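Taking the form predicted on its own, here's one chain by itself in C-alpha cells.
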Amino acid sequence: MYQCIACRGDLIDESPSTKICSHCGNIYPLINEISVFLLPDVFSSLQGFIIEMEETKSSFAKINDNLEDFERYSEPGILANRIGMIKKGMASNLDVLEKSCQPIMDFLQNCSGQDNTLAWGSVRSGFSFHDMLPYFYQDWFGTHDFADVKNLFGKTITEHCKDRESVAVLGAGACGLLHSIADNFQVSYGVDLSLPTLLTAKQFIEGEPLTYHLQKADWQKVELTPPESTTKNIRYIASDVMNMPFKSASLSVVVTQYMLDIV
C-alpha cells in the first residue's frame, strides 16, 4: 500500500513502528499508531513540530506580559475580566498543545540527529497547530456549516463512488470529514501535514474529551465531546498531500474539503 516518498521505493517492515525503504534506507516511523511520511529526514520535520509549539509559546508569553503591563498601569477592574479571560485562554490552549506534541517530544528522545531548523519549512503549512482548533469546533460542535458538507459528501459519494475499498481524505485536520464518511468504505485514510493536530483528532475519536479556548471568540471555553465508539478502520497519515506514500491505484476514492485552494 504504502512506498517511500522519497524514490518511490518498496517499504520494508523494520519492526512494529517503523518502516523502512529498501532502496533508500529512509526511515517512516508509527507515532501513537499514526503514519509519518515527511521529508527530508524523520528527525528534521518532526524537529519543526517542537518549533512550531515553542513559537506559539513565546507568542502567547509576549501577550501575557502585555496584558499585565496594561493591568499594572490602569484603573482597577478595567477590562479586568477579558484580560482574566484570555491569560487563562492562552494557557488552557497551552496545555492542549504540548499534550499534543509531547508523542512527538518522546519519539525524538530516541531518534539520533540534527537539528536542523531549514526542514522547519517541509512541515509549515501556513497553519499551526493553535490555528487548527477552530476546525475542531466547525468539525465536532454541531455546526450547521459541517452539517452541509457532511450531507454533501455523503450524497456524492453515495451516488457516484461504486468502488468503496480505500478512501483518502487530503487535508483531514480535525478530522470530522473523515470520520463521517468512513462507513462507506473498507479503510479510511485521514492525510494532514500537521501531526500535533492529528494526534489530537485521533485520540478525540477514539474517546477523550477535547477542552480548549477559542481565541476567535473572545477565549470563550469549548468542550467537545468524543463521537460514539465505532469500529470503523481508519488510519492516519502525517504526510505533505503534494508527495504522498500511496502506490499508484491503490485508493479507490480521493477527497478533500479545504486543500484546492492550498495546492
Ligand SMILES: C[S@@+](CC[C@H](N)C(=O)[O-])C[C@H]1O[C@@H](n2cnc3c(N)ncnc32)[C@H](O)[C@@H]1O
Contents of the next structure:
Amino acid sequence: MYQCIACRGDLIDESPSTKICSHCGNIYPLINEISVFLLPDVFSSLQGFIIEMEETKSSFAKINDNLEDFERYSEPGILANRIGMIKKGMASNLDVLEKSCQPIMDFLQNCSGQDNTLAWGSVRSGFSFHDMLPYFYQDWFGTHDFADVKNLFGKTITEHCKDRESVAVLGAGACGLLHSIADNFQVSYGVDLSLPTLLTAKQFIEGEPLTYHLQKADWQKVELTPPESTTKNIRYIASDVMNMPFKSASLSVVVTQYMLDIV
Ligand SMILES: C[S@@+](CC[C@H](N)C(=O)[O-])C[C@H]1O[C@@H](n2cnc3c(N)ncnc32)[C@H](O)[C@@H]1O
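Would you mind giving the form predicted in complex with this ligand, to go alongside the form predicted on its own above?
Below is the entire complex, every chain and molecule, led by the chain shown above.
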C-alpha cells in the first residue's frame, strides 16, 4: 500500500514497528500505531514537534511572569479570577501538550540522529498542537459547524462515491471528519503533518476523554467525551500532503476540508 516518499521504492518490514525502503534505505517508523512518513530525516523531524512544544511552554512562561508582575503591582483582587483562569488553563494545556509528545520523546530516546534545522522546519504547518485545540472542540463538542460539515461530506459520498474501498482525509487534524465518514469505506486514512495532533485524536477516538482549556473562550474548561467504540477501520499517517506515501491510483477517494487553501 505504501511506498517510499523519497524515491518511490517499495517498503519492506524491518521490524513490526519499522518499514525501510528497499531501494534507498529510508526508514519509516510506527509510533503508537501511527505511520510516520517525514522527510528529510525522520529523527530530526520528530525533534521539531518537541521544539514546538518547548516554544509553547516558554511563551506560556512569559505570560505567567507578566501576570505575576501585574498581580504584584496592582490592587489585590483586580482581575484575580481572570488571571487565575489563565494560569490554570495554561498549566492544564501544558499537561495535554506533554502527554501528546510523550510517545515521540520515548521514541527519540531510543534512537540517535543529528540535529538538522531543515528537518525541524519541515514539520511546521503553521498550526502548532496548541493551535489545534479549538478544532477538537469544533469536531467533538456537537457544534453546528461540524454537523454541517458531516452532512455535506456524508451526502456527497453517498451520492457520488461508487468505489468504497479506501478514503484519505487530508489535514485530518482532530479527525472528526475522518471518524464521521469512516463507516462508508473499508479502510480510512487520516493524514496530517502534526504527529502530536494525530496521537491525541487517535487516543481520543479509541476511548480516552480529553480535557483542556480553550484560550479563545476565556480559558474555560472543555471536557470532550470520546465517541462510542465502533469497528471502523481507521489508519493514521503523519505526512506532508504534498508528498504522501500512497501508491498511484491506490485510493478510491480523497477528501479535505482545509488543505486547498492552506497548501
Ligand atoms: C485548520 S486545521 C483543521 C483540521 C481538521 N479539519 C479539523 O477539523 O481538526 C488544518 C490541519 O492541516 C494540517 N496541515 C497543514 N499543512 C499540512 C501539510 N502540508 N500536510 C499535512 N497536514 C497539514 C495541520 O496540522 C492541521 O491539523
